[in-house]
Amino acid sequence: MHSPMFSLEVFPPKRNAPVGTIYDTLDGLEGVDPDFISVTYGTGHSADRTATARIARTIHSEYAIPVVAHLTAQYLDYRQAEESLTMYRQAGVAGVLALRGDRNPDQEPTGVFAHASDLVSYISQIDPDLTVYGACYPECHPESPSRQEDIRCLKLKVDAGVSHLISQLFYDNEDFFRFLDITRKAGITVPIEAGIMPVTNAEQVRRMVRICSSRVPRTLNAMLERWSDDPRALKEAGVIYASEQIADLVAHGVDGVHLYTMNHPVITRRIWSNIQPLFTTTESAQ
């Protein structure tokens, strides 16, 4: 383990892509030393659950890295939820990240788990020994009517059984520090990892900040405008920006950093090379 924690997120290959591409990503991460890797999950198709479980098993058994598997709530019924958890247990997961999940206009929600907190409660009932992770939005959930309501819902999720939170992306650390202050005052005391998504593509950044309702600070906006037509230069600037974000977060004593790799192992390795000295290996990991 590291102090603070350091973790990564990867996603399964697209359905029309060769399954072996995930090995390219995982092999490319050699030398990076995460405390765990989380594996994303789609809207709820059985193929999504199978892919996530298969990759979780690979990370656990072949790479000997603890793994957290995502599970989205709104398109699951009780049977599917239990089947997913069974697959995850068999894959050797260290925990489950319970999410509501994005809306799919071509699929009707089951109505069983309307919110992530509903799924968290169910997992806590049927498998109380399983570590349950949750997501949070430093700049407020885009569908929440207010910051106060967003924090109230987050507290419900923690009270239902979430023992570890991972934040969505943000590009101004002051937004995350304000969020931490509010959550702690609200009585949310579980570890909160700061989610960092490196800048690799200008359009991707603008799309993600729209989805997450995140701010683009002036410094980042200048980078996007200056190098939007120069992908190589933008990636270089993105590595520096993410590294400096992480250094500032660690200096301020955050619980951990969760790096969204976007399956770009080279960029992940370069960022880890920059920040590795900031993360102390604790005795429990030795």
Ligand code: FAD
The other form holds:
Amino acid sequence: MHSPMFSLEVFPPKRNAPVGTIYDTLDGLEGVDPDFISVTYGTGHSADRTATARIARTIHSEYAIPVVAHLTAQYLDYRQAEESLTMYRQAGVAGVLALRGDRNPDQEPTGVFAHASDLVSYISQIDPDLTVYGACYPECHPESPSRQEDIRCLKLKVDAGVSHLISQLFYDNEDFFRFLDITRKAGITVPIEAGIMPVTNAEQVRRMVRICSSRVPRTLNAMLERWSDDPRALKEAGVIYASEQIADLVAHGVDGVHLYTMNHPVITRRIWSNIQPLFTTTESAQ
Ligand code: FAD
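Pass me the form predicted in complex with the named molecule as well; I've looked at the form predicted alone already.
Once more the chain from above appears, this time first in line as the rest of the complex follows.
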């Protein structure tokens, strides 16, 4: 275990990608020492919990790294949720990240799990020993009517059984510090990992602005403008920007950092080599 915690996120390769792609990612992460790796779960047409379970099993059994499997709930019924949890258990997961998932306009939600907290309550009921993680939003979830309402719902989710939160990505640490302050005042005391997504290209940032309403601070905006026609330079600047964000977060005593690798092992390794000395290794909690 590290202090603060350090974790990574990977996603299952697309259905038409070569089978070995995930091995390229995981092999490429050699030398990076995360406390756990989380594996995302596709939503809508790309939903395939067997893919998440298979990759979780690989990470657990072949790479001996603790793994957290994501599960999005709004299109599941009880039977499918239970099947997924059984599959994840058999894959050896250390925990499940319980999510509602994004809305898919082509699919009607089942109405069984309207919010992530419904899935959290269900897991706490049928598998009380499973560690449940939850998502949180330093810049407020885009669908929330207000910050206050978002935090109220977050508290409900934690009270339902979430023992560890991982944040949406953000580009300005001040947003995260403000959020931490509000959550702690609201009585949410579980560890909160800060989600960092290194900038790899300008389109990726535009996408995050569109989907997550992420705010782009002046420094990052300048980087995007300056190196809009030079992807290599932008990637280099992205490594520096993410490393500096993490150094500042650690200096401020955050509980942990969750790096969205986007399955880019080289960038992840570069960042880890910059920040590794900031993470103290402690006795394993396993
Ligand atoms: P919820 O916690 O249900 O919140 C969604 C909205 O509903 C918020 O506005 C909240 O304030 C509101 N709300 C919550 N509870 C209540 C309530 N009881 N009453 C009224 N309103 C309520 N998506 C994927 O498809 N696959 C993934 O693997 C994935 N991984 C993610 C990992 C992280 C760390 C994060 C931050 C996000 C991830 N997402 C993933 C995206 C996520 O699915 C979306 O952000 C989704 O829109 C919300 O999911 P949630 O679990 O946070 O939902």
